[in-house]
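As structure tokens, one chain now follows by itself in the form predicted on its own.
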Amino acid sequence: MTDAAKTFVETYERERGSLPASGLVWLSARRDAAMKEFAASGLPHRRLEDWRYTDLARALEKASVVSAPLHKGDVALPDATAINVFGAVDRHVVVFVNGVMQTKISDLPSGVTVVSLSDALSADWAKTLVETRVSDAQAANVTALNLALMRGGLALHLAKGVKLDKPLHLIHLAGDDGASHRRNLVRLDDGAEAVIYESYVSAGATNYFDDVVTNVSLGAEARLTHIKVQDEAAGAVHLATLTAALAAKSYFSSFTMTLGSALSRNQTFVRFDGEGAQAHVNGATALRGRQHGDQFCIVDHAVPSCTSATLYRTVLDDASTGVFQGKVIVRPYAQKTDGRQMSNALLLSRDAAMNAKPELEIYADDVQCAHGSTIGELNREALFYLRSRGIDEQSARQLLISAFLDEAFETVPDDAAREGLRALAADWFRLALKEDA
């Protein structure tokens, strides 16, 4: 076992009677099973296939898993570009500071439930989403880890036919170095409507552990539209995890947009549940210097007449990489499946790294299925005509990385947060031309 691993189990052991909701004799059984599962296992490492480019172990042996201090205290936003690119749109925000709700400075919708994870764990609805399992058995490990120590988060109920009047933004700030675990439960009943922003920064914090697990549930015919940007400190190591369990004629779109960490995995895990139901899963990644950024995704078609599309766009300079793994599995009565995915990366520098691995795993024959990767450099004809119309150097290559990026906005559903990204997008340019000036 790692130290790191170590240091989780001992602060479980340490905590476990503090944790929120501890009184709940179900919830303080899942825990104990839950780290006992994590203490037999320890932290993924690279002999897993699944986490054979991403070493996880590793980093967090770099960064501080000790618990992040409860804050107290008055706290300012940061003036980042991630929690600005929502600026123009109308919107709830709730901020969290080490993954603990800031009532005083939030703004919750009235008319439906939006409370911290421990106000709402007594609820049923609640205690099915904590208990959600993902698929994937490498990365149940992690999950488990999160059960155990998750503190802080949110959770949002939505009534049947409820709509959030406008989006809620979440914006998680790290305040301080250390581990903080969160877990938020997003459940929609039938033909419920929300759309939720994002934004992970750190407020001070330069070495730290930022571990989410968000559960989504969604009712017949109810829509979620999900758009996260994460741009964490250069010391940071971010692991999210969300599942959706997505119900008939249902609809979920998720973008994520990956900036900053030293390492990150975001790992989606959607399940069709229902006859009729849309998932895009979608993201677009810019690093630098020795960044790390992994993307995995398994899309289970378990009903019929479903539709998944997943496409990531991902740019890489100087010496930092980039993983997408993705996974298609129609069941053997799923006929009827549409599901596609595609990874593109654009390596701006010969040390840069990209790790592609698309795949389908198919059991029905009535089904249109496709997937597919490529990885390559600027376009050095497109370079030159753009030179060629007097256009200099630096601007050529922000076009031409705009473009590349563009279709990857294009997924993106909402209008005013679809152009943020752009502009965020720009400045992340912008900001390495001036780093290597």
Contents of the next structure:
Amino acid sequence: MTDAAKTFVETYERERGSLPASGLVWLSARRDAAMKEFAASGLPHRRLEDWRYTDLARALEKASVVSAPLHKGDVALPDATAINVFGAVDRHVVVFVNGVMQTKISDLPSGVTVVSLSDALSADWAKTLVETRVSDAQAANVTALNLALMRGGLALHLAKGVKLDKPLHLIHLAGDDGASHRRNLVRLDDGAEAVIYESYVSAGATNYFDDVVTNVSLGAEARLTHIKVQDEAAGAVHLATLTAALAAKSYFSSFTMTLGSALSRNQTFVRFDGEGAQAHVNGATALRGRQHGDQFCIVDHAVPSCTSATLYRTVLDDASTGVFQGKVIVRPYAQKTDGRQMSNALLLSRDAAMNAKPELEIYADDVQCAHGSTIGELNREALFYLRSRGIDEQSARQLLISAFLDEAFETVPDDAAREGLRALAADWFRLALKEDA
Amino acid sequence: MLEIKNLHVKVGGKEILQGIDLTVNAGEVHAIMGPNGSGKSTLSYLLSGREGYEVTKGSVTYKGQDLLPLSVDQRAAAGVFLAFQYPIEIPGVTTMTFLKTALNSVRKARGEEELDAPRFLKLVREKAKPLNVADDMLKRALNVGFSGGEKKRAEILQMSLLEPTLAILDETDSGLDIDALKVVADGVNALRSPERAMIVITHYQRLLDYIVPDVVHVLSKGKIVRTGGKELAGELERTGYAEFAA
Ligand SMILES: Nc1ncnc2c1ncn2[C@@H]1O[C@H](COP(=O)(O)OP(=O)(O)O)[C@@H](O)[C@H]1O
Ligand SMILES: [Mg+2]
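Based on the form predicted on its own presented above, generate the structure block for the form predicted together with its partner chain.
First the chain shown before, then all remaining chains and molecules of the complex.
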């Protein structure tokens, strides 16, 4: 077992009695079982197919993995672009520090259930969500770790037909070094609607492990739009698992913008449980230095007549590495499935590398599925053309890179947020220019 | 304005231009004709500063200065403009954004004030109208899905916005029907002025009926083999390029 894995096991032994809702018998039993499962398998290693390109165990050898302290003091919101990107939108803001909700500086919507994880765990809906297994993939061992140690997070429950009045912006701040395992639970009953933004940034921490699991469950015709920006500190490890179970005619749209951390992995598991549902899982990634960013996505068409679309755009500078592993599964009974996935990467440097593995697993015959991946460089002809019109080289590069990422931003169903993401990408580029100069 | 002396250029290790001499004065329009593969596009790319073109001998002087050390965008700012034989498609960049970025880059480099959005819009509409370039086309990604004629009209629109002093048109007539050809020629003629020089590269005399040149050159196997007045174009049309075959 690696040192990091040992630390997690020891942490659990020490903190078992003080974890949130430790009085709940079902939860303690689940936590014990999960930790046993984790201890048996350890952290994922590269011999596992799902982890072939991302060495989480190794990254965690360098990261601080003892539990980050429960942050009690007041914090000021950092003036970070990854937060301000949603600034133009009238929204509810909920702040978390090291995973723990800071109710004093948050503006919680009224009339709906938005509570901290620990307050939610005694409710039946939360129990159901925590116990849902959306996928049997090799992600299981990291979600087991999260289940054992989960401490903070958000729980949102919208009753039938309730529409959240404004987007809910979750600002996750890393205030101290160390590991924080948090769990977000989102349950929208039939016909309910919500928009959730998330920003992940550091507020002082430099060496930390963010382990986030988000479980989403949508009732019939419920609609959830989720837009996340991850711009963690350069020394951070960011592991985010999102599971979504979609009932009939529900709509789920998730967009992840990845800019920060030394190593990040977003793993998304979508399962269709009812017919006529739609899922859009998209993202844009821009990395530099020695950053590593992994987008892993499995969409499981378990029922007929559902639509899924995935588009990831990745820009890699310097010696950064990108990963895309995606799979669309169409079960035998899932006729009339429309499933698409595409990964496009743009390498700005000879030392940058992209690993892409799109897969289709189709057991039905009346389906429309397409998948693919491309890896390329900036088009020299296009650069020459732009420069021949007086546009200097850096501006020409910026135009082409922005245009490349823009195809991903086009998938964001929220105009204001889309503009914010564009500005964020432009910011990333300006920094690259400064470093080159 | 432009003085090319004994210019030898290698592309991909092969000598394509083999001693070009050409002087173009302000106010003049020169036509360069010649068979396919004679080096016409090579000359225009070399002048615009494209990479991969190695000058092994000779010189190019523009407005009294050595042109060759200047980068592609510096040349554009200095007034060199190439209307491409095959304009490049750029997905994701709208024609409008591109035009504004280009115009303001050039204005900035020339020490002129950059235009804000309303002033730019007014100017671009004014220049686009006679070229039959509709707003809808300006909103589309640059050259993506444009017809052959639309691409060429977009090139002339760029030229009229950037107001070059040396305009090189590389087979701007290819793929155009007669109506489109007239629109393009009118656009080019509107830019003729005593301060501006033009090099019109074409395979056919047809374009030169509308853009009447002062001087006609024939390029063959990387050399200018004949120079004459506008009547030379008519002569070539009758005899063909057989005697100059590449
Ligand atoms: N990138 C290149 N590498 C090698 N040969 C080239 C390249 N570009 C053009 N050539 C060659 O140079 C010659 C002149 O081409 P070009 O200038 O395009 O002719 P034209 O425009 O007169 O038809 C042709 O023989 C062509 O094959
Ligand atoms: Mg040519």
